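There is one chain below, alone, in structure tokens, taken in the form predicted on its own.
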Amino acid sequence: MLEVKNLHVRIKSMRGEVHAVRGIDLFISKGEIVGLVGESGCGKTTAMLAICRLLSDNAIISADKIIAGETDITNPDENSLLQIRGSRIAYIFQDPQASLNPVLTIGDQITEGIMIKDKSLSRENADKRAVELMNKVKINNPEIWLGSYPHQLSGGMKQRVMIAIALSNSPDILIADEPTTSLDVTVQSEILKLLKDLNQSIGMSIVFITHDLSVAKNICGRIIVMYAGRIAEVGSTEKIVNCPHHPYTFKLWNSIPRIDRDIARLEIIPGNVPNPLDLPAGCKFHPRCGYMQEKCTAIEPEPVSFRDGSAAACYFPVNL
């Protein structure tokens, strides 16, 4: 459904050029839920926005290949983008409160994309489609909410509306950018279940962006871990959780509170995420890594494949 080769994103700033995404490769298969995991600033959101060409004009995007379904969008024109946005790839942004227009009704915002794609559709039929979508995302009594405004909805309902908007043109791929971050635990669980149900019922592929590895564990079949603009490790969820190879993935998982182990103190990842304007030489994780050796400080490692099907960019992987 999606194939990306050697994606780079450079962002011009007043302090210099930030190399936010540094040559990542990824693929998403039909019906697959893939987690894109990493600390804030690792490039996961920037990479997905770049694929959809939703970054501002100060971003320089380059890639050897970006193919969505059968559409080549490596160097897209406006017509190609109109074809893929909404119908091929849809995007759920982080904050539903900031993403919904406060002066437009919920019905207007759900039907807008539908009517743009199908100009022959009447308003009445568009509203019927909006009601169907709201039912699909488990909003009770959708007819009542069509004429409501975002401030009249709870956080969980706003997120469901965002999902309904994303589904309005039956996309092949849904990019969910930290869709549960601002929600309480109960609503978070409901949104995760909803996404899984949609994936199973309509076969839609999902890219689930999150900083929380434990959340990705509950929904994803495969996980991609990013650090400092590159992919640190990729593998099945089972392998990433139970047998991570990259020290960063290992520490990331062990720093999460869990009920399946009894420990007095959580592990921490020492130091800070490197400044993208001043990245260290060699492996970008080496200043924070307990396995670091001299080789790590000189040349950045390339991904190495393992017998279990996962791959990690590390000279001295763990759990071999």
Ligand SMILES: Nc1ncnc2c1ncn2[C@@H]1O[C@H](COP(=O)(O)OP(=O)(O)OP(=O)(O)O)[C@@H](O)[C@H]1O
Given for the second form:
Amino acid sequence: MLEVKNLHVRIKSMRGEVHAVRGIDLFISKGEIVGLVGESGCGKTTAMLAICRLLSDNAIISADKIIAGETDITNPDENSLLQIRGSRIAYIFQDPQASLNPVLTIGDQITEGIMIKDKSLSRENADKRAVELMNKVKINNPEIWLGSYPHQLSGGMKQRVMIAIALSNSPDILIADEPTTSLDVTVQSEILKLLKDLNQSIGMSIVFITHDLSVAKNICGRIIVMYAGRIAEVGSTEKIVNCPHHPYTFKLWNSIPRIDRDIARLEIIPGNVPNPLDLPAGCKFHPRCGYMQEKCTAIEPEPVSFRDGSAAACYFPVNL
Ligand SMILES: Nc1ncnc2c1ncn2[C@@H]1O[C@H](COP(=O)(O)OP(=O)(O)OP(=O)(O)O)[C@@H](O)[C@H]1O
Ligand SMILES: [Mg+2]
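Following the display of the form predicted on its own, present the structure of the form predicted in complex with the named molecule.
Zooming out: every chain and molecule, the one shown earlier first.
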């Protein structure tokens, strides 16, 4: 469904050039839910926005290969972007509050994408389709909500509307950027269940971006862990949860409360995520890593594959 090789994103800012994504490879198969996990600022959003070419002009994007379905979008023109946006890849943005237009009704916002793609569709039929989509995302009494404005909706409802908009052109892949972060736990689990149901009923692949490994664990079949613009580790959820190999993944787990484990004290990962304008030499995690040796300070490690199917960019992987 989606294949990305060696994606780099450099963002020009007032303080200098931020190399936000530093050579990542992704492979998303049909029907799978993949978690893209990492601390704030590690480049999750930038990487996915770059693939969809939704970054502003100050971002320089380069890749050896980006293929969505059968469409090569490594160096896309406007036409191929129009083809893939909405129908191949749909994006739910990080903040539903800011992503909905406050002066347009919910119905208008859900139907906008459908009417752009099908210019012959009547208003009446577009509204029917909007009602169908609202039913799909489990909004009760959709006819009543069609004429409402975003401020009249709760946070969970807004997120459902965002999902309905994303589904409007039947995408093959849905990129859901922190879709549950601003919601309380009950609504959070309802949205997770909705995404899982949609994945199973329509076979849509999902890239689920989150900073929370425990949320990713509940919904994803595979997890990609990012650190400082690169992939630290990738593996099945079962392996990432029970047998992480990168010390960063290992430490992340030990810093999260888990009901399946009895530990007296949660660990803290010492230090902070490095400043992207002043990255350390070698492995970018080495200043915070308890397993660091001299080699780690010199050259950044490349990913190494293990027999259990995981891969980690580390000279001294754990749990082998
Ligand atoms: N427009 C911009 N100008 C300058 N730097 C930027 C810009 N957009 C992103 N960055 C930088 O790129 C890096 C990656 O940011 P990004 O938003 O992709 O991280 P993220 O993993 O999605 O974090 P979060 O979990 O907070 O959403 C950060 O260091 C950020 O400061
Ligand atoms: Mg983000």
